[in-house]
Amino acid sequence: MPAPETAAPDLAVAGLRVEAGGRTILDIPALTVPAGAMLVLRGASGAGKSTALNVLSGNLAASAGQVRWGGTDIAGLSPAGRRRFRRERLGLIFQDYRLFAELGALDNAALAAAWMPRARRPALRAAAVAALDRLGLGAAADRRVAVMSGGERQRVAMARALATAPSAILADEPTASLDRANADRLADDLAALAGPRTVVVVSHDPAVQARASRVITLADGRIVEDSDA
C-alpha cells in the first residue's frame, strides 16, 4: 500500500461551530486526536455526523473556529485552498461510493490523475494499482465497476482514496451497504490505514467501533459521549 506523502497529521479543533437556518447545527469547543489514531463519530441521524465529516474534510465551511491539520488550519483556508488541501493530503470514502460504473477498477482507482500534471499521472497509476492489489481486487484491475459486488466497489474507492498518498482518511458509514462479512473486512482495512495515517470515520457499525482508538457519540450538534473521557 503507498505510503502517505507526509507524516500523519494530528488534528485539533478549537471552537468549532456551524450554523445554518439560524440554529447552530454543529457545536464542538474543542477536540484533539493524535497522530495516526482512528477516531470513530456516532450518533443517531441528524447528530451532526457528516456535517462533522464535512467540515473537517474542508467541504463545508465552519462558521467559527479552527480545524487544524498538523500545522494547517483549514477553517482559514478560502474555498480554493481547502480544496488544494483536500486534494493533497486528505483521502475520503463515501457510504454510495461515487465511482463511474462503466469505468475498470483502476481507471476509477486513479481517477485524481484527471486533475494532476502528466508528469505525476504514471506514479499515481502505479501507486493505485498497489492499493487494488493490497486489498485483494489487483485481478480485477480491468473489470468494470458495474458488474462487481458492493464489498468490492468499497474496496475500489478505498483504493481510490489511497492512490494520492494522503496522509489522513476520512470516511462516512463505509460498510453501511456491505453484508457482515464484507463489513468486517473493511473494518479491519481502515484500522490498518491507522498509524500510517489519521483516520477519521463515522458508522453506527459496531464493528468498525470497536476497531477505533476512540469513538465519540454526537447529539445534536454536540459531543456527548467521548471513550477518551
Given for the second form:
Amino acid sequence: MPAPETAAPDLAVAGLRVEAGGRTILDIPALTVPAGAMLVLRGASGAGKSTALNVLSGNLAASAGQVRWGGTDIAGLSPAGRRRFRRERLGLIFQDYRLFAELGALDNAALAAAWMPRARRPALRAAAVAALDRLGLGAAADRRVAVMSGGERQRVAMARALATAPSAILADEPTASLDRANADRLADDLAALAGPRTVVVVSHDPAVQARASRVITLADGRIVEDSDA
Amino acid sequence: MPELSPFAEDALLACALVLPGLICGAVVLRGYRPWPVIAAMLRRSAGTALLFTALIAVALALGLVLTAQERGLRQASARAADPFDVLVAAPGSETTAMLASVFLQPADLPLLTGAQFAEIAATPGVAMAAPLGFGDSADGAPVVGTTAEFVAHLAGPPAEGRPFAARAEAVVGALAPFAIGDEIEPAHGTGEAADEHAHAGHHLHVVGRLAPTGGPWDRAVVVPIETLWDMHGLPDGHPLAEADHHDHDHDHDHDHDHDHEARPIGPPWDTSSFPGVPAVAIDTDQLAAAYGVRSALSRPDMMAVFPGAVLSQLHAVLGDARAALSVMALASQGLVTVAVLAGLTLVMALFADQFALLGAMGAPMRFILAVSWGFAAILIVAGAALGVGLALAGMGVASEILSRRMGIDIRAALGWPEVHMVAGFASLMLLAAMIPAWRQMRGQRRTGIA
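Swap state to the form predicted in complex with its partner chain from the form predicted on its own:
Full complex below, order starting with the chain above.
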C-alpha cells in the first residue's frame, strides 16, 4: 500500500456553515478529528452528509467558517487552490465508482498520472500497481473495468484514491453498491487505511461504522449524535 | 535577402497555416497526458465520433476534389492545345476555331480558300501548315482530315500499325473504339444529327493506332484531308489526270474507294482545285517565329491565333466560376465547422460525469481543457486525414468520368493549393475547437464528490 507523502493531518472544523437558497443546509460549530482516525458520518437522506463531505474535500465552498486540514484552511483557498489541495493531499472514493469503464483497472487506478508532472508519473503508476496488488487485483490490472464485478470496481476506485499517496481519504457510501461479502471486505480495507491516513466516510453500513474510531450522526445539517461525546 | 524557391514558398505557407493549430495544441496539452481519458471518451462515443469524422472528411474532400479537378482540367486542356503552335481560320470566333480544331467540338466554320492556304504555307517561319477538316463521325468518334505529317507531329509514329498512305486508309486515336483492320463507314455530321448513309460506299480501312496524346484526338478517326473532300464530292486539291476524267465521266457505278485509291494524298495542293478547309494548324520553327506568323496572318480575310492563349482567355473568363466553386467549397467547410463545433458541445455534455470526476479529483482546469480540446482535435485530424484519402479516391473517379465525357486526359492530383487548404482548414478547426473546450472547462467550476 503506498504510504502517504505527508503525515496524516488532523481535521479541525470551526463555525462551518453552508447556505443555499437562503437556507442553512450545514451548520457545524466545531469538530476535531485526530490525525489517523476513521470518522463515519451517517444520517437520513438530506441530513447534510454529502454536503459535509463536499465541503471537507473542497469541492464545495463554505459560506462561513474554517475547514483546516493540518495547517491548511481549505475554506479560505481559491477554487484553484482547493483543486490543488485535493489532488495533492486527498483521495476520494465514490458510491458509484466513477471509473472509466472503457479503460483497464491500472489505467483507472493511475488516472491522476494524466495531469501529474512527467517526472512523477512512473512513481504514481508504480503506486497504482502496488495498490491494486494490495487490494487483490494485481492479476487484473489490464482487465477492462467494464467486465469487472461491483466489488472489483470499488477496489479499483480505492486503488485510484490511494495511488496519489494522499494523507487523507474521503469516501461517500463506498459499500452501498456492494453485496455483503464485498462490503465487509471493503470495510476491512478502509479500516486498514486509517492510521497512516485520516479517513472520513459517509456510510449507513454497520460494518463500516463498526470499524470506525468515531461515528457522527447528522440531521438537518447539524450534529445530533457523536459517539465521542 | 535571397529569393525563395517556389517549393520553399509553398512549404513555408503550409507551415504558417498549420502553425496556429499546432501552437494551440502545444499550449493546451503542455505537460499533460490526456490520451487515456480521451481514448475512453472516443470508445464510449464511437458512433458519434465516426459521424463527426466523416462529416469533416467529406467537407474537406469535396473542397479538395473541386480545386484539384479544376486545375487538372486546365492543365489537361493546355496540354491538348500544346501541339498547335498557331491556328489559322477564316475571321470569326477565335474560341470556336480553337474548340473545333483542338477539342474537335462540332462547329460550322467558314472555309479558307486554296489561295489563302498557299499564302499561309509560304509565310516565313512556317515549318508545317496542315489543313484540318472535320464535321463527320464514325460510331460517335469524330472523323478528322489532315496530313500524315501533322499526325506525326501530334502523336509521333503510330503505336501500332502504320500511318495512312492512301485515300481509303485511316489511323485511329489511342482511345478510339476501332481496331487495326476494321472497316469504317463514316456518317455525315456528328451526334444525333449524323446521317449514317450520306457517305455510303466510302469505306475507311484502319491501318494504324496512334500513341495517346491526352487530347480529344485520342478518340478520333484521322484520314487524309483528300478523303474528306472525296466523301463530300469536292475536288481533292490535286490536278485530275486524263484517266481520272474518263473514270468519272463514264463509270459512275464504280466503287468510290477503288476510284480514289491511287490518287495522291498530302501536299502540295493545286490552288485552283483546293476546295477549302475550316482551319489550318501551323508548326513554326521556333517560338519567336510563331509570333511573326501570327502577326503576318492576322488579316482582314483570315485570323491567326495561339490556341493556348485563347484557352487562357477562356480560363480567365471562367475564373469567376472557379472563384464561385472555391467560395462554395469554403462555405461548405465553414458550415461543417460550425455543425461539428455545435455537435461537440452536445457530445461533451454526454461526458458530464467524467468531467465532474476529474474536477472532484482535483485535476487542473487546463487538464479539463486539454481533454475536451484533445477529443475534438483527434476527430479533426482523423477527419482531415480521411478527407485527404477520400479526395485522392474521389479525384481518380472524377478524373475518369470527366476524361471520358470531355475527351481529354484529365489527371487531377493533390498539389500545394490542396496542401494549403488542408493545413488551413485543420488549423482553423483546431483553433475553433477551443470554443466548446473552453465552455466545458468553465462549466467545471461546480463539481461535487456526491
